[in-house]
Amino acid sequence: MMQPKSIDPISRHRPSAELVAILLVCALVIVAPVLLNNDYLLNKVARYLVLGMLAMSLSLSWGYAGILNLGQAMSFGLGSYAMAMTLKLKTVPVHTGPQGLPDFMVWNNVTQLPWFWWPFESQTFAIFAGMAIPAAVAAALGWFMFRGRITGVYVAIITLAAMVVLNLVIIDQQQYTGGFNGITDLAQLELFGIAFDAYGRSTYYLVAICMTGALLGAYAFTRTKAGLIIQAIRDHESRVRYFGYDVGAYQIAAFALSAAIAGLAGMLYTIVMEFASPTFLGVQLSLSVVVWCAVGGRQSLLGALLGAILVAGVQGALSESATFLETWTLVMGGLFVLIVLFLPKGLAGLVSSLWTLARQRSFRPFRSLHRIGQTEGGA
């Protein structure tokens, strides 16, 4: 009589291990204000969490869908400017010109509010647009690339070029966007009667809740049928197409979802930093996000998030240290090279390997007993 196939105890626990780690990190983030009784540190941690969200959004595109987006900061910047525009229109009169015009428009002899600023008088529209506009731009760009079956390095070049073009447009149209200076002197965000001060706990909790929701939502998406198909496309695109799936549609969906999360992170970054700048959609930030993903592990949402927090935190500490004031960029570059050479799957890959090894050793006695029971049953 055929024996039923035994279930490997390691494989049963493997899917839940990542979820448990995510929940533990989210819980730690929520209780952090209890440990950090300092408004400046709270603001700094909130900023790192937002950057972690940005890295996590790239992990969804690059690690799970196999789409290396070198222009991820474009979605981040669009979300940032959407929030800055609505908060600028709510500033006190001393920071605006006649009829509520933003100050930089007055300085550039603009006499009336441009038509594309009108919708941002509604804060609800701005919050929606902060995610919808990046997603729409990404979907349009994705339709052009993936319907044309553009892959690999060409996708990276196109996304980088699109971001550079948008950055130049924002800088050039100073009378409408603030140019190099960006949009400054913003009002505080108010939702449901709560004012979100950049250095207050309310803003930190807003960031923490949004980060938790985005991380859990992205994790849930990767476990759906669509998420599994996207990962299959990453591993073998032609085989998935052979089975009749619309590969381009799935790639566009993953690309747009990644952009929407990045747009949400951009809106939160404007709230935390209290301004929007062209640097938020610059080449330096966009390439930094790729580095953060590589360090944390691009095929792990949590790894990418923690990689961004770790790298940004170490970078901040070194740049503020008198010892490494002139050499911190060299130190960071050296660390990145070492991680790429010896940890190609990032820190998440190292943790996963150690976890697997520990589980194998812990379950070895149970496997031995199982084999003995099979032998006695057969006898």
Second form
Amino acid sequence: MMQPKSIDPISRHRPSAELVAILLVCALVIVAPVLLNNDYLLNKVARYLVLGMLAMSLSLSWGYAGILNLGQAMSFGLGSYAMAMTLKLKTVPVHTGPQGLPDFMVWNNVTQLPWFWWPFESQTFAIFAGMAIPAAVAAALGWFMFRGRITGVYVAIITLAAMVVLNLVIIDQQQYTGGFNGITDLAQLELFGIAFDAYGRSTYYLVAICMTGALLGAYAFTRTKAGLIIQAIRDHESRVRYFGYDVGAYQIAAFALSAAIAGLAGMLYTIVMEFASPTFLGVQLSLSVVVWCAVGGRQSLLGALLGAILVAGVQGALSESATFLETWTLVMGGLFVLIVLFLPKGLAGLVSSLWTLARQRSFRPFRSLHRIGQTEGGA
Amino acid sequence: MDQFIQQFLTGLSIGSILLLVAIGLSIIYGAMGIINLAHGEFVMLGAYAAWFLQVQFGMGLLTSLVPIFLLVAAFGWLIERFVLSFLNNRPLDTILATWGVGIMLQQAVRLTAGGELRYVKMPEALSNSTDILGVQISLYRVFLLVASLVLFAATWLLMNRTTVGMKLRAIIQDRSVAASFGVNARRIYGLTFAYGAGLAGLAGALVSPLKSVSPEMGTGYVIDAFMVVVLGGVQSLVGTVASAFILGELSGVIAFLQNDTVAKAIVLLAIVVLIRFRPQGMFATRVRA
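Previous: the form predicted alone; requested now: the form predicted in complex with the partner chain:
Entire complex below, previous chain first.
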């Protein structure tokens, strides 16, 4: 099983090109509202950015740490519910029962706010929890898996199973979670006196800033020593272990960090979509995230992000017509299989190899001239 | 006492369905190291094939079992040949490829057969109930239990008493040595995957009278079946049987006390805790990396 994999010359040597690309994309994202003068479109773009962030978080755990998390949407959903819960408690009394009880609880004959809803009265807590809960769940799951030295395939299934079960539990516990309908009719988020209307510029900037921050932060993380060790673990786990590193601890950390970013994306998604639903932690979305990552390039944070925007964007454009949407799933499945088979590093891998090829081509004449000069001088 | 027996029989029945679905998954994973995420879709295909043969040709469930097995097995062979054999040294990618295949199958069935629930008629002869130790139980469930044990026995014999099985075991032990002795690994892999897929198809056909048939039905099965494989340990057919019935009884009891969802959650938690301390499963005697 332990075939020496083709080792990617770890990115430390070529930081400039990728960093430049990342900065370009970030700049583009920040100035986009100037170009797009349409609230509906802006909301759509914000949505894609959030999904891109989710794909980027998976790239961190899958592409960099080698942990294929098929349940990445679980962290996303947890974050999304955390935000939805606090915003639900803030809705104007028209939509709620006595003592601010959420409407779906009233319909389900719940008379008192359940205990785990209490802390969400505080928005600060909710924002903290939206990242801390997914991270803690991931760390706990990771502790069991990585301390048990579970390998790739098992991790994939366990994460998938965890997500499916949580999804079932949320649908089942309708009286506390809103069940199948999710949590709807939310108030607007207010931070530092700014109200975040889903169709407003403030929300777009909130998403853009969070995404930029997360992307740059994750990129910086992959450059730190810990980030390099994590990539080394991906390439050859036992070798890193023999060097005396605590492999499990690094894996747990990477897994939890990725979950925290996904949680943040989930919170933003609730703000942009104005509801939270069990589909946010469904198999469908989780599969899509893996597909985006695979298409964009799992070993590139930016690639995964752009892959998500590209694929989700195409899907969004096609979704005007129902027949297209149905065939789309079929096409996406096929595309996914083909990419896995023939383009394992995704579009980012393609771009990167074309780039090196182009550079080699353009430098060769100089190099050979140089060499000719040397031999002539010597003779 | 009656209630206890009733409960025990329910557990057995759940366990037999789990076993039916898990054998194929276990064979494929044990032999090829591939987690076949399309397994649930093979189960779904089997169920739809049963429905189709019944509605179109009026075939009874029992007579259609053989064609269903062959059909789904052939399909599995194609998938192995044209997708998985490209991924020999990338075990993690096989999970993605099979997932993609599963999604395509699901969507293809939804487009051709429609998304609505379908129902398969139970065979006449087995539609009554029988009396076991003073408890009424449907004959069909007894039949399922017997069928799952028969399929298990057949698989065991195939693995341990035939040349193909011996070759497969040789490949599992060391592929290159087996190949140098003239074993055609690719052919054996193809056959194994086809057999596992065929078993999934049979499982789907057999459970179809009990559950409604829908394009999404596979997802739940593949996860349950994987739990069985994890608990039982890889490469241990006997472990698969034992863990199928343990999980069946456990789910039955918790579902009786709480409900199905809680049962699933608790079983999952138990398995996550278990893999921390016995990553090789409960019944595996040896582990190969």
